[in-house]
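Only one chain is included here, represented as structure tokens and corresponding to the form predicted on its own.
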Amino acid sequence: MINGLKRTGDLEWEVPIGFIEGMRVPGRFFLSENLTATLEEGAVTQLANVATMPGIIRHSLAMPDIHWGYGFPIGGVAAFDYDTGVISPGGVGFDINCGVRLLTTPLTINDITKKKEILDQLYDAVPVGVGARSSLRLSPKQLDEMMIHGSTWAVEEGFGTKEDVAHCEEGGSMKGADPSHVSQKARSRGVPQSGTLGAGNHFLEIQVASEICDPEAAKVFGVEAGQICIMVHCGSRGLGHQVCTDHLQILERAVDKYHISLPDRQLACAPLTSPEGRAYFGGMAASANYAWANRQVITHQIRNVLAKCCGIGYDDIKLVYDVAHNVAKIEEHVVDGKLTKVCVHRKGATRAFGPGCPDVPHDYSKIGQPVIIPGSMGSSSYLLKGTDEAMMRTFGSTCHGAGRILSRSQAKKTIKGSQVRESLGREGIMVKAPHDGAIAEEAPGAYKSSSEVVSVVDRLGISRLVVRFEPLGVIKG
């Protein structure tokens, strides 16, 4: 392990203060024996590196799929005071809402023959890849609406079902959003990309329910074994990642004009309450519900592509729900026996808020909010539900993924595409992209064990395995 590490738990490890100079609070992370190889010291020093930002509350946070990002490791969970703290994208991300979302069908593997026809008709009917356009052509004031109004601007237009938004993190549409933030160069990204995966990890999956770990949660979320299963894995597209480039730029310069002292000029960043703060919440907020949009209409394109070819109506997709894993999020949680307003940073990690919790769907109340964990391609995905654990550890956040151990330029040079579609063809996984390279750099050898990874959370207690699912097809970004 790292030297200046300190060991708290059977799978807890302090970062303490004065591993770099300036830390207000400690950095803690979640982390196995068999995963400690994977860890990187840039990481860990990134997570050491928030500790330091005003307002920081408790703990500079880090997840089990911990590896380095851009400012905030990749896995950072960070809540700052809302009257003293700082909002950062570095602690969102370039892809504001990047996010997951699981659907149901009552198909089971049996009913699906057919599988190279359901994913070649897929395939058409969401436009995949680097710069991939929709056939939609939203107006201006239609992207405003969607900005402002996200999943329920969607279903609103017909691309789904009122059931849809009660299944959404935020009902599918954050408080706040003010698209006057977004600037022409975003809206131009944004327009022609509405109903778009997009590319790198991005994903579609079909899945088969493999294993239910705890039957009461899977049967009031609505997953049997054996069932046939789709997760969405997507975000904002290239409107969200303008949105923070832009955005950063001004908070570079507001860093001088607030005298913030930051060891590293990833972390930009202003006060919430300042104009350049507010500034970047309204506009990572539009960033967050164009993406809840955007897996709204993809979901649309879903449902009709299976009923088409597997007979079922439309309506018999259900969705279970739909969680971002990089966003910003004002939350009130109890702080040395206090209820208090927080801005939590959430970037490469999941809510996982606990049963009786009022941002939780009514009809999950009891069992806590659905937390969806993708795995790699070719490896297990996951449902589990938040618990009463993640909030008072976690600030309610548990992981978001398998986590990279190879960059996509190291996968590339390492791992042939070709090579990573036949063997998963072999174990009965059919993939589609755009290119080989998409699969190489998105290889399962590329990431962590998702296993391993769910396995942490689950016990420690921040989230609980519910279904484990397998893959039987993927649409690669």
The other form holds:
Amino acid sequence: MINGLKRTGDLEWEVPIGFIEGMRVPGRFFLSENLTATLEEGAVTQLANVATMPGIIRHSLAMPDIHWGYGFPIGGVAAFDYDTGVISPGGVGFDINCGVRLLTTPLTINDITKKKEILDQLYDAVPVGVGARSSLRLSPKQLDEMMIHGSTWAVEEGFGTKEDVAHCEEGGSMKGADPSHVSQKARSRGVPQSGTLGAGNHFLEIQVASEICDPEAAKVFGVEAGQICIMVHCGSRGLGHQVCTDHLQILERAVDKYHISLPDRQLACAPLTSPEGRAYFGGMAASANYAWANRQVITHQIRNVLAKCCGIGYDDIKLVYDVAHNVAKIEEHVVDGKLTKVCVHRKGATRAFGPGCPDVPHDYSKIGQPVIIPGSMGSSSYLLKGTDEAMMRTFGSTCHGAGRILSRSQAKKTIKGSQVRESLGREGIMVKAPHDGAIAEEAPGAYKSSSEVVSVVDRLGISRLVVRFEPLGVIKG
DNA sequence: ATGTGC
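Next up, the form predicted together with the DNA, please; the one we just looked at was the form predicted on its own.
The complete assembly is shown below, putting the previous chain first.
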């Protein structure tokens, strides 16, 4: 283990104040023995760097899928006091509201006799790849509405049902979205990319619910053993990326203006209550809503394909839930025994609100929020539930996925996409992608084990396992 | 992640 770290529990490590100069709070991260070898020194330094930022509360946190990112580590969670703290695009990531949703179908594995045909049709219906464009032709006014109202806009435009909206984090529509802080350049990227999947680790997968770990919660979430489910992982595409780029530039100047001292330029930030901080929040929330609407439009295309190919009704496909993995939110948490307004940055981390918390849908209120953790290509994905433990220890947060161990370029150098395709094929997993390079970058060997990551958060109790899913067919961007 | 990068 890296020098200077303190083990504080079975699965818990501390980065003590003094690890680097200027830390206001300790860092804390969660890892099992099996995962310690994957820990990068750079990611620990980033965790310590975040601990120097103004207004940070309690700890700079990282989940077991921690890895090196832009400024903040991926897998990072940091809460800042609303009145004295800052907001930082590095704490959210370039893909604002990169997130994932889980759909159930009335089908079982025996009903999937024409898997290739279904995948081909899904591939035709959902544009994938870098720079993918859709056939939607949004007017400037429609794009504004999409950014202000998110999923609600998409459903009003005919891309889903009212029940879908209720089963999204934030109702699929974050308050405070302000399209006036989304540049023309971002808008012009967003229009043709609405309703597209994107590239990298984004995917659309046909899965089967292979293990029910918590029958009561699974029943409430509407998932049964052997059921065919669909998982969609994508974000805000070029629009969110451009919003991040634009505001980083503004916030780099704000750092000097507000006399904020930072160990890394990539932590560019501004006070939450400053005009620059508010502007980023407004643009970020608009991008988050764009992403929720984007996943809703894709859901509509999926429903149409499955209705046609499998003879089921559009309404037979239910949305279990939709979570954000990259976003900053204004929330209230108990700090030193007092309910405190904070801005929680989750970057490659999932909200995991426990039973009875605000924003957990009515029908799930007794169980807690569904938490959706996608696996890397060809590996298991998971449905978990949020817990009281998460509310107390991690500002209601848990992990988001496997976490990379090989960079994209390293993966492409050492792994052949065609071989990955063949070996997955032997396991009965069909892969469709624009080119083999996309498969190599996302090969299972480029990632930590998602099951190990999920087992750590389950053992810690900051979320609890409900269902495990195995992939049958996957579309990669 | 991204109309991909020193």
